[in-house]
Structures are given as C-alpha cells and as structure tokens.
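Presented below, as structure tokens, is a lone chain in the form predicted alone.
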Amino acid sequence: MDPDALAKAFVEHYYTTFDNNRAGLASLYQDGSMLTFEGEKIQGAPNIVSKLTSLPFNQCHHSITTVDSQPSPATNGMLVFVSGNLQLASEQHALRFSQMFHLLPTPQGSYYVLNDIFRLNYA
C-alpha cells in the first residue's frame, strides 16, 4: 500500500474510533507502546486506553487539517504527523491540536502504535 494512503487510512480509523468509542483504540496499542499526552508519559495499552477514556468529556469531533507521513525504513514502520481541530460538545470554539504516531508492522500484516505524542496548540 502507498505510504500516504496508509497514513490517511490510519488517521481516519483512529479519529473515527476516538470520536465514537475511545475504548476501541485498545487494539491499536501494545504493552511496549507509549503515549505522551500534554507532557504526561503513559506506557502500555491498558494504561493508554485508561487515560484516553478518562478524559473529562464524553463527546468530541476531530477535524483533520493535515496528514504528513514518512516511511521509517529502519523499523519497516511509518511516522505520521497530524494537525487539526478538536471540537468538544461543551465548548463553543474548537481547540487546535497536533499529534504524531510511530506505527510499526505486526506479524499479521497490520500496524500498531509504538509512540503517540499529543499536544493542544494554544495561540
């Protein structure tokens, strides 16, 4: 699959799942995965999903502005950088965010998230 097409497919799947069923993101992480969320480092799929499902809002919608990707030949993986807007149901204005994923292949032929860095962008 074309790397850009793979990145776009991953991004669509990730944010659709996040917006509709955050617990469903568990299958995208493994025990060695790490999330840095606003500077807080969280290790392992169960802890990452616990963090994401405990965020202080129930409904949100991600609107993606850009998706940039690069192959990571040393790991047969891919780096994916996303920017966009996050609209919370309780907020009038959307929040800008950036997120970076390092995806690695699984033996089954799909990809999982090894590294995930999320930041809100305050103007």
Given for the second form:
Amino acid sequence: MDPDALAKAFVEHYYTTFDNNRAGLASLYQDGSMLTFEGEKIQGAPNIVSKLTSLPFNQCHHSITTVDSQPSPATNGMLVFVSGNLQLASEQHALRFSQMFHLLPTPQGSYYVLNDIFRLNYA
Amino acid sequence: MDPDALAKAFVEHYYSTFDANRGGLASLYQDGSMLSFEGQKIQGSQNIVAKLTSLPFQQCQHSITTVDCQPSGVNGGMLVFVSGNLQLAGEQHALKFSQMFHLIPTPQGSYYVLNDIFRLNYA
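Same protein, different form: I have the form predicted alone, so give me the form predicted together with the partner chain.
All chains and molecules follow, beginning with the one already shown.
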C-alpha cells in the first residue's frame, strides 16, 4: 500500500477508535510505547490507555485538517504528523491540536504506535 | 547530556541558524534527509536548503513555545516536536507553526535531521 494511503488509513482508524471506543486504543500501543500529552510523559500501553480514558470529557470528535508522513529508514517505521480540530461535547468552540506518531510494523502486518506526542494549538 | 536538554539545545541551534544564516542549515541535513514543508516533499540536503533559502521572505524570527522529545527506539535517535511563532519582517502578526524533527546521532557526536515536517497552524 502506498505510504501516504497507509498513513491516512492509520489516522482515520486511530481517531475513530478514540472517538467511539477509547479503551480500544490499547491494541495500538505496546509496553515500550511512549506518549507525551500536553507535556506529561507516559510509558506503556496500560498507562497510556489509562491516561486517555481518564481525560475529563466523555464525548469528543476529532476532525483532521492535514496528514503528513515520511518513512523513517533508521527504524523501518513511519512518521505521521497530524493537525486538526477536537470538539468536546460540552464546549462551544473546537480546540486545535497537532500530533505526531512514530509507527512500527507488527509481525501481523499492521502498525503500532511507538512514539506519540500531542499538543493543543492555542490561538 | 539529558535528552530534554539535548532537544532544547538542538532546537535553539536550528532556529538561530535559520534566522541568522539560513544557508548554514546545510550542515544539519544529509543526502537521505526528508523535509515536508506545508505538504511539499523535498529530499536531500541540497534540495532542502535550496527550498528554505528560497522562501519568500528575507528576515524572520522563530520564537519557541513548546519542545517535546522522545527517543525513537533505535541507536540514539530522537524525535523532537516543536510549536512556536514565526514573525516575518514586514508582517504585523506572527504566524503559528508546528514542526517535528527526527534526529540521528553522527559519528562526531552531534545530530543530523533525517526527517523534518513543518506546518503552519492557521487560526
């Protein structure tokens, strides 16, 4: 599959899972995975999913504005850089965010997230 | 050196060079380096520097708001995620941007940029 198409497919899957079944994100991380969420560093799938499922909102909707990807030959992985909007159910205005993922292939032929960095973009 | 301190030092060096001596960025990229600049893909140090030195402004100043970093999993590589403002001379308002770098150690004990993705963050 074309790398850009792979990146788009991953991004769609990631945010759909986040918005509909946040705990389902667990399958996308492993023990060595790292998340930096607004400056807070978290390591390992259980801790990462625990952080994401405990964020102070029940419903949210991510809409994606840009997706850029590049191969990472040094790691045989893929870097994906996303910007978009995050609408929380209780809020009038959407938040803007940027996020980067470093994806590594799994033996089963899909990808997992080794590195994940999320930042809100304040106006 | 502590990884966060290394990332901060790299970021300061990168943007000082960009703002004061854009041609000097050549030493930070190699033949396999990749830049995605507002969706345009460029490969190799020479093409990257040609793109950056031909951007339609003479003077600019980057000011950095956030720097996040994580090890990229192999051989000392480092992912750095930056957000900040870009003030162009002659423009009243600064532009907001996000940028990610994948840094790989060199034999001489410094780093070069393997992957670079830059996006403006529009309001």
